[in-house]
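The chain below stands alone and is given in structure tokens; this is the form predicted alone.
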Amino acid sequence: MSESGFFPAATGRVLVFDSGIGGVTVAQEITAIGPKLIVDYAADTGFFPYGDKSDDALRGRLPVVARALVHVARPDVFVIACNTASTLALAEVRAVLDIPVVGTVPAIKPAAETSQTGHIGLLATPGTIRRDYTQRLIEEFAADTEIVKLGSVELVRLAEAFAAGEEVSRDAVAAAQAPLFEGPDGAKIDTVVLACTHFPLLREMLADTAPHPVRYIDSGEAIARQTLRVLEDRGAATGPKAAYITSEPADEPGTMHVLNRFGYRRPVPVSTRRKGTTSPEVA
């Protein structure tokens, strides 16, 4: 590893996982600092989006999906590129896998350390906003900072549409983030934490439609560095990078388009269970 955080010698196979295609932003970060890695991608398209699902439903599903995907993809490390999943079920996923699992943590600490006004926006899914884990991060790293929270499923849908090549209006993005700035502390916000891996896809449009200059930060680079740390002693992987989804490709034209844009071939559909057994299988 170099002092700059570049890992030119790191080898191995990484599986980046998200509910949809937002995690491709993390896959890009990993590839940028670990160019010899094979970075596969998996999306739980059969249960998208996570942000409006109940905690119980996600706790039940995430370990099962993670185990099924790892059984098929055989990665050296599993990256949960989803704040909603990580803040809810990181421990449960680690308990069912025998490889390193890297989670996603909202970038609250660096935001608090760099904000000049002491007023930060937290833009996430409703699930991440309500998690005890998120509140603990705020209490530990931003106790003296004013945090304005906004949970938005609409921004997730807009990000998916944008990545799929659909036209997304500036007005729609502006309206989705507007409540963040409408309260009494809104004008003081100078930093916004993008606590959903989908949101960096809209970073430029979010910045352009904010009512005043704002710095948007996310945890993608930190996730990439941690992934490379646990892979430093892994062996070389072979073959092209692959993609996996939990629904049928024919039902996911938007996802297919995005994966193709990011260099992934037709995704492999993965079922969480084989009929009559508890074993995962390729659908």
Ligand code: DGL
Given for the second form:
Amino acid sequence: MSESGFFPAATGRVLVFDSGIGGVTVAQEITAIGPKLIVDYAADTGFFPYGDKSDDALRGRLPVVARALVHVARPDVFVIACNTASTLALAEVRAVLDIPVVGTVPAIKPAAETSQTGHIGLLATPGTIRRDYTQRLIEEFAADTEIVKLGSVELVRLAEAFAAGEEVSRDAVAAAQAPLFEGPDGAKIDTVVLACTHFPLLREMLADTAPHPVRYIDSGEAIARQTLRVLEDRGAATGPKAAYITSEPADEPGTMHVLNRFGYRRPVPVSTRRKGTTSPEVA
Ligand code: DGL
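Show the other one: the form predicted in complex with D-glutamic acid (DGL), since we just had the form predicted alone.
Now the complete complex, all chains and molecules, led by this one.
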């Protein structure tokens, strides 16, 4: 590893996973520091969105979908580019895979360290907001910081629509983040943690529609560095990068638009239904 955290020589196959297309923001960060890697992408479109699902439903789903995807894609490392999933079921996913698994941690620590005012916003899905894991991060790294939390399913929907090339109104984005700034100390917030991998897709619009200048920070670069660290040198992977989804049809125009934009071709549908008790059935 170089001092800067740039690993241009790293090789291997990475599978970046999210409920939808938010994880492409992480895939981009990984490609930026590991240009020789093959960075495949998988979206659990058949169970999207995760943010409003019950903990039990997600705990049941995640190990099953992770195993089915890894069975098909054969990566060297599995990256859960989803705060909602990582803050709940990282251990459960690790338990069923025999490759390194990298999770996503909301960037609460760097936000608390760099805020000048000591007031930060936490923008995430409702699931991530209510997690014990998130509360523990706050206690450990931001005990002296005032944190306003906002869970939004609407922003996830807007990010998917925006990335799919649909018209998304500034007013809708402004209204979705407005509650962060409406409290008595709202004007003191100088840093907002984008604790959902979908939200960096809307970063410019969020910045444009905030009531005052705010720094938005996310975990993308840190996840990329960790991925390269655990990957070490796995030997050169070959072939074009691939995308996988868990719903039909594989050529749904919105998903295709985003995937094409980020350099992926038609995604391969993967089924999470299992034949017998062991191997996943591939659609
Ligand atoms: N991108 C996911 C995250 O980082 C969540 C989106 C969803 O609600 O499915 O939390």
